[in-house]
Amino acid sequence: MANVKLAVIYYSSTGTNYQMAQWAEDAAKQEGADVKLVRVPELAPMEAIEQNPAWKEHYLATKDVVPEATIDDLDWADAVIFSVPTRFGNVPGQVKQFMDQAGGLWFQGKLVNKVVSAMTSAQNVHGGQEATLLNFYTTMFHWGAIIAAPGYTDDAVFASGGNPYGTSVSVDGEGNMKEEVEGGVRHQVKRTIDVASKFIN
């Protein structure tokens, strides 16, 4: 059986979604997948980033460590895990621009049957996590992707807050996670790889 090629693509201002992406990367490697961990390019000007010490610290700590995501990563992957924060119930502009660049792959039919799953975070428990994932998945329908949402397929989903669309977490003003979601992330990755393996084999 061929190994699933999994791209873990994240955008993170202060580190929450980077941590979730790292858990996803580790879980995927434990499942035997070929994994790429990449970050969506930052578009905000440095003047804006410097207004938030946590954002600046995270940006400087990762900009030369984690490779930037490119559309080639989508082409390479059998499956993709996205980890992105919510912005007013939708994905950040950085993520939207990245997705908009996939038009060429979409036109060539190269996004059809990609297995996709997504995770998110927000400052408030009802800060738009579910809306963000549902809005994100709308684009996946246009791609012809296969959405591997976690549903209620494992106790880890309930322990991580019970979001059937994807693992989601709320954070405090300093960026500390209010819920324990690592188990949910790991289950979501395992499920995504399991679904993808059925397609490639």
Given for the second form:
There are 4 protein chains.
Amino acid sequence: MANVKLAVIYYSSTGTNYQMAQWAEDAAKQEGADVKLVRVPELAPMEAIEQNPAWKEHYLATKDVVPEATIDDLDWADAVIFSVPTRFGNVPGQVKQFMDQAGGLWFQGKLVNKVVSAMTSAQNVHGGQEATLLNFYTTMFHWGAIIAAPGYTDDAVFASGGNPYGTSVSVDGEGNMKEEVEGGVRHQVKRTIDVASKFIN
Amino acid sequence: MANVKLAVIYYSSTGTNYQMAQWAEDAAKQEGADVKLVRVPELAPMEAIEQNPAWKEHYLATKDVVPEATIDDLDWADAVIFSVPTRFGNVPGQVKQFMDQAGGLWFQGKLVNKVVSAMTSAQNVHGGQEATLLNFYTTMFHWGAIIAAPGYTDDAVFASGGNPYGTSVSVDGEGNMKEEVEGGVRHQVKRTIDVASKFIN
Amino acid sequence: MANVKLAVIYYSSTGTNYQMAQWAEDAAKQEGADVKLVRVPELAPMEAIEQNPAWKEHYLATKDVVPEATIDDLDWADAVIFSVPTRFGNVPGQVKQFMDQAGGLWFQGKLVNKVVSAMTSAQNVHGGQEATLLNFYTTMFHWGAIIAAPGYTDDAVFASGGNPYGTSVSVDGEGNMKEEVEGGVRHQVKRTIDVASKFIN
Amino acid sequence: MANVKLAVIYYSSTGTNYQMAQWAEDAAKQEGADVKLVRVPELAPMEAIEQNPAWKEHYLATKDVVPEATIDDLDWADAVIFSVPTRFGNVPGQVKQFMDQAGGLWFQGKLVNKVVSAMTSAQNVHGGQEATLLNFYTTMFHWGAIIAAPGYTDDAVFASGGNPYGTSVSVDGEGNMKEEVEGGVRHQVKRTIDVASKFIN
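Next, report the structure of the form predicted in complex with another copy of the chain; the form predicted alone has already been given.
The complete assembly is shown below, putting the previous chain first.
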């Protein structure tokens, strides 16, 4: 049985989704997947980034460490975990811009049956987490992807806030996660790989 | 200046949304609105209700006390506050069945510019609260209604979980609300009346 | 390799979704699936049905011919095709009421990995077809189901209006379908069975 | 009575949404509004634009003619008409990136009660038009905006495809609109101004 090739693609301004992506990467390795962890290219100009010290710090700490996501990563992957913050109830512009570039792969039918699952964060408990994941999945239907949302398939989902669309967390003013969601992330990755394994062998 | 005529229309199996509806009724009266509090008719057979003691208790306690909602209540109202639980990320069948009966009013254009706002509850923190409100508002677009979602228009929104689509609460296994949302309900009602007042005078 | 057990569950007032369901049934049989065609129980009172001659005619023609859908049909099925009209951008009350009754199966985890796909109809070309399917799929995420949306996986999707969420049709005032969608229905069924076959063997 | 200040903000790669925006501009002027027509800044690199001759032609024809949209335009406006294509069932990355920059205005509460309405286009009849508008409106709830969706408030809505969320059109391979939607655009603008006038006087 071949290993699932899993890309963890994230966007993070101050580190929350990077942390979730790292948990996902670790969980995927433990499941025996071939894993790539890549970050969505930043679109904001440096003067905007510098106005937010936490953003600047995280940007500088990762920009030469984590490879930028490319469309080739999507082509390579059997399964993809996306981890992206909510911006006004939808994915950030950076993430949408990245996804829009998949038009060529889409046209060639190469996105069909990609197994995809997404995670998110927001500042408020009900700050658009559900909406962001659902809006993201709308795009997945266009791709012909198979969505491996967690549903309520494990106690870890309930323990992480019970979001059936994907693991979500809220973050306080200092950037600290308010809930314990690592278990939810790990379960979501395992479920994604389980579903993906049905499509590759 | 005429008073806003406001209908509070709720569905509740075990009492959470009845409580929220009562807060809404009280807040609306304090704002000087003419208020009706009505409950969406129950569709479940008595044998289903009886299998859940809390449901049975609430059903018996309200069925002869709170009038059933009718389509005439929608026709009468300038503004409507809906309070309904989430069922699998969407409104309960009872609520959708009630709303579907507004086809006649819709055909006559009588739902246009009704000012509407909705509240919800679920068992998990991210148990479909956002999704239920957004799915509900989709129907409001068909009606030509004006949606008075709270957005982030008051500190009470942040204090109640920060749901910009409408006040939402989660409920534990014993039916107790896990968060303090009364302030959010009261603000949402005030905002709804403020918006409605622009359409009636 | 076992046959996929596929339930075609539809609600139809004047026959459009019954026709789509019959195409789905036929396509599923040709693919070698074990198929059940069942209709969602009607909730409207007879006096409401009788006000619409086309509704009355279709109701009387099918009520003793097509079995009513039960929760056991969901339990039995590996895969489910839903065909339901849009009502104000969401599923009809009848359909939501039926789905709400799956709470017991949900609690037992028996809805996980059901492979599901949905079709719809409306009177206007953009009368809520997309919204209804997406709102329906929100519920599927709660179930832990696997959504086999058509995406753009076949030319038949483009020829049927290009709805990646599911086949949809618009209907004129006399109840006639305005577009040719049979090919889209047949492709959607085939794709659903293909996906389901990965989960049962 | 003061004039409504209305911004028409569009993104267009090959001209469809520019045409719709121009109709909106003209309709708004006829209604006596103060109007600005501005385009969302392009994010794609020139080498991507040049691969599509129609995109290149439209880009070069408008880049020095139509001013770029800025956040100040949002601040200035009482009402905003957005016209944006669908990209995989959601707004283009360019549009989301623009909207994300409104965080400062949002924080100051300056987006509250902006009256907003959106239009869209896609290549397929059901190619994400509804989804894109609904996903866009999710963001409007975060802003505390008032959404002036057309609903079914005029015969022009039915004649333009009956999309209650906003006027939408499909475009053939040569970039020609397949439906007549100018009347729908003009009605949507009039409705938006009518609603906005209630909030400024």
